[in-house]
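Next up: just one chain, as structure tokens, the form predicted on its own.
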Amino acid sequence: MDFLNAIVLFSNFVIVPGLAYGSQLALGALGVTLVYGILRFSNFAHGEIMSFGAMIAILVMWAFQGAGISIAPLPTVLLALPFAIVATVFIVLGVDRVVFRYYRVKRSPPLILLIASTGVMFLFNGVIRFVIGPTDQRVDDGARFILRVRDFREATGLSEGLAIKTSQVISLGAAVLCVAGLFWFLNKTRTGKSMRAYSDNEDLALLSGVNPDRVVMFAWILAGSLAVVAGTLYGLDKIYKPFTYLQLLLPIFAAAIVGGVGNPVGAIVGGFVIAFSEVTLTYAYKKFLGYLLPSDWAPEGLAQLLGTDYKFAVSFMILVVVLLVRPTGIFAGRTL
């Protein structure tokens, strides 16, 4: 009984919230990777975008919220999805045709654009504190929870609940249908093909016919959409916080880079193995152990081997690893 109740609290507090954790940093490392592969730099506007993205959901939820339009059970930000992946791709490209355009080409070095998307960075943070506000903004309405602790006890009768909320499973469905939706369309399309061999070699694929600015286009559509959906489900799992976003910046580059940037099967295993590694080196293990272990082993302090506060630094730690360890990350990196 004791051992079920210790897989039950784990999976509670690190599984369950490392699944929809990851998903979430997954989708938004899976857009830094498509920017890398077609454009060869670092977007580092990336986290602002998904703010960006999830500020225009919140905005016309709202507007969904007064004229009494819902989903229920489900949240009404999904239904403002939509158009907020169309106002927000269509913010991009304006970008892109004004700042990066320029700069691709004259062909700059990916120095130089990442200089840019720096500036365009601190340029959304202040569209975003000037358009909601600083404070933190609640996404979430309809049905909380699919599953509660409380029935979950009723049901199985050990002392330790399951409790299983409505976003976390959303974030997972969600990543599941845009991995499949996106390797679809660059391995069954034509124009996804065309982007994956404008990634593996620019100039051949110039003189196969490939128009480069349909591929630049469709990467920022896919990118900015991949954004929106990362950005809305993070803010519904967790709590809209415009802040947040600017840090969330550190994991899912570092997602990237451990998977191996520019590949996108390395950015999902890179997203799921950060969000577990920070969930899991943040976790109290003191009422875990003390189910596993005798009582006279049980700790009496947390069995924490970092404090929460330390989070980002986890992938700080694991980018650091990575990068001296196996630069080109767990697959070898950019290529679509």
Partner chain sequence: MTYTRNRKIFLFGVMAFLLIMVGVLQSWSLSLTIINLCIISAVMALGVNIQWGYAGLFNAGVMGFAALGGLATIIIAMPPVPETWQAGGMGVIFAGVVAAATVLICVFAYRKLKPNRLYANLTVAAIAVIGFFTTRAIFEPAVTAIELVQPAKTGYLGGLGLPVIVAWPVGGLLAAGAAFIVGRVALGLRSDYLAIATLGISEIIVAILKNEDWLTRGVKNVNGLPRPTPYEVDLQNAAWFIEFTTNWGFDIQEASSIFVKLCYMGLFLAVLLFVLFLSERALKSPWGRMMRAIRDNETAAEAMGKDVKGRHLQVFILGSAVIGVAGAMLTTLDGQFTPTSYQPLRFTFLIWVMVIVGGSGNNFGAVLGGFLVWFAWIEAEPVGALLIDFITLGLAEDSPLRLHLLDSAIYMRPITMGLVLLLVLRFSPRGLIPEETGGARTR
Contents of the next structure:
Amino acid sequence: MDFLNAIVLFSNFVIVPGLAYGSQLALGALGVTLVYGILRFSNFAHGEIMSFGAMIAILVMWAFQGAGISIAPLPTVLLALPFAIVATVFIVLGVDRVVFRYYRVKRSPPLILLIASTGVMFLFNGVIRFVIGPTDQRVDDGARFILRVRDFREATGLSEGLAIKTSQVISLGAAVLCVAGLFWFLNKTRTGKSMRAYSDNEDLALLSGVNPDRVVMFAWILAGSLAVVAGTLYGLDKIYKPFTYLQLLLPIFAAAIVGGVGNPVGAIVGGFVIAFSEVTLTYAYKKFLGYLLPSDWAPEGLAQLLGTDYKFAVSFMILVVVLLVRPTGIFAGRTL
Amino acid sequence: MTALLGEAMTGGYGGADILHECTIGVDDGEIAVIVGPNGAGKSTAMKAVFGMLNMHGGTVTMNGTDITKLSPQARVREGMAFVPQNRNVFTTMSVEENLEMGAFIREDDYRETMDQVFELFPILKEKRKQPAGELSGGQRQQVAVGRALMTKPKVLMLDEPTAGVSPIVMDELFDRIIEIARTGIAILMVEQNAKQALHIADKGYVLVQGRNRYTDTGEALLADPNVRRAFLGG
Amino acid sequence: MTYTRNRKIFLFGVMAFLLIMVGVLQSWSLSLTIINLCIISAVMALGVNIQWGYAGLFNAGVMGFAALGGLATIIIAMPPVPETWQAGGMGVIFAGVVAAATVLICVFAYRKLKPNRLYANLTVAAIAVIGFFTTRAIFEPAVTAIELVQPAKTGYLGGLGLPVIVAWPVGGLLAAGAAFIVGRVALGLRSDYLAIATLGISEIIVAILKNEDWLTRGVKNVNGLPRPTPYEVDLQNAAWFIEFTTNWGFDIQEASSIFVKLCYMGLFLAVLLFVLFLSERALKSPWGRMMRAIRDNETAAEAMGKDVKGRHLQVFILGSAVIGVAGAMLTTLDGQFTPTSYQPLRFTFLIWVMVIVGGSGNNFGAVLGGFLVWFAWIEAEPVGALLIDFITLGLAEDSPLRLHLLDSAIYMRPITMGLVLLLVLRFSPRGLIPEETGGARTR
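Switch from the form predicted on its own to the form predicted in complex with the partner chain and print that structure.
Now the full complex is given, and it begins with the chain already shown.
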């Protein structure tokens, strides 16, 4: 019984949240990796693009809520997602046209594009706060839980409960869908293959008649869409706070690098590695150990390896270890 | 009318001129080989024909049409195919995908062409699901040539196709190149292994410091004592 | 040469004019406040310019290095708290010794066991885990004890009680230490890895400062840092000052505040000129030429036998140290240490705007950028408010849109900065005062 309780406890506080958070990070890291693979620079504006997309989704959601449209028990924001994707992609393509294209045509070094992306980050940062303000916004209407702690306890008779939030299931489901769609696109379609070719060997792709503008456009469309989904899911799962997205940049970059920048499979694996390391290292094991160990062995403190406030340190430590041991990431390569 | 003719080409990469009044041409079904010492501008001459050079003198024509002003990509559409010396395959993509990328600009059904390539290089059919980066050097060259053939080119240009492969593989590659030429494709190639290359060449160009030094049939060049002494090691 | 010189004089003249206008139109006290922050910004921009302008290194963690400077002011200038030292000071020191010993043993073990990688990695991992738990076991009770001592007033170890000026070089040293660690890991790899690694370390540094109450009181802030200058109250009671103000007919309140700000300004200016002098000397020395050679063509420089990674590490440490000094100056000026005030936009990316706008690679450019951009950052809000007020004139006085927009005027800051950065990068990538080069530059 104690053993089952321990497993349930661990699932409730580590596995389920880790899966949801890992999905969100993986989607974010995929966007970073796509831009890196095609445009060959680290896009510091990616976090703010996620935030911007989530903001549009919230605005559209409010419109739907005002009009009384809902898809309960699912959250209304899902209905708003397509609109947010279209709007954000449109904006991102505009930004590419006005900002990044110039440096690409000039073949500027990647760091110059990186600096330009920090300018875009500033701009988005201000615009987002200008439109929606700096305060928190709740996104999760509809049924908040698929499985409630009390229901689980009553059904199983265990003293520990397991809760599964709607947003967690949606996160994982959306990630699976997006990843499957992305891989189908990259591996099966003509445009997708031309993107991989361009990422692998730019000169040879050009010789083969691949149109670079088209490849870049698709890279932004995909990265922008993934960013909107990732940003909205993060807001749905936790709460929408404009400032958190700048902080998400670190775990997202860490996920992309851990997996091997430019490699989509790596981005997904990296996302889950970072998410689970964060959750397992900042989880307080006191109760968990209490179930497993004889009663007089139970730890006195929280048995927490790291304070929750240091979760960013986890991404960083993993990043450092990867850079020291295997700078190319788990899946070496810079190609899609 | 010559299938491909670069006449009196003069130009360089932006600094000093590398080519001076250099003329290179090849006809349908023919193999033309450019040889010469290191730094003679062999690869540069080929790049000039392909439009990758700043030219300020001379013309390039294909079957009489002037293509001097076209970009390399546009020349591909006109029927030229180019196999660079380095980085000439998509290493992370499978052999089959490499060939598909070769046919990227084609709107029609290219499966027949792919079968022809597989017929020419049977090993590629065997390894068609394998990433090109995992193949041996000789096999990679086959992928590179196969990729170029996928556009059904009128002219195939090869920049040192045998660089870094063993002599046996080199002979094998040359055999395949002759086979390709027999299908009516004009072949222009730059070769470091001058002797062997001239053996299979219909036309040979010996370049020195960016200028034509000797131009003749491959056989005649091999027989010319001056050429033998200066460029073929006796 | 005279052209750039005239340009320099003209641009600095414009800057001086702007600051004087603030003095005339708003108040001299405000003008001095802006000037003091301008000078600190200029020092930070010099630090970033050393890294970016000289060597082409992108440091996305300016915030962290500045925050370490802030930490130095606490450690150096605050009086020690004997009760907390008694409660847990030894414990913390002992934990630190254990942690350091763990790291040393790990390094030693790795070197000894290197031939067998798997074995070495496992041993090191085991030592690290044991060390981590031992450290935690000593550290935690000590920290709890410290934080229990008068949490509302102290609850931290305090500092050494030395003059606060000492904290400035110490802040530089702390930042240099952090830079050494990050640099060792991230330099020599792809150029944007350094950007991401520095972004990471700066978030961690700020997280530590926010959460380690025993060290910094965390979000409870450390107030009342000793000043290097006289206090207004003392001045107002000092006979000579009363006499001085009555003789000249100044208002004593305002005069004392201006006097204090002038004192700060003198100190900050001294640091700025010192750093500027050294930077210029370094840039024009063989070392500076080598740096720029490496920046413009790493491969060629490496082929000529230059130790690119070593030089990069050196310049990265130097630049970070300058940022650390500036960070310490800033906290000294504030008179309090507030970890929550460290925001990446304000402390990292704003400094970048300064360097890019001013002219990367030119020290005077960085200084000008520091002044100009800080000025714009401060004035963007009121000007933005005016602008919004003007645009929304057509709307009713109490229209919700108008009120929302007026409320949001402060976000004109990031918007303006983003636009300025993008416009300068695009249309004048070499900045207002471009780098002086002997020949053509390829970049």
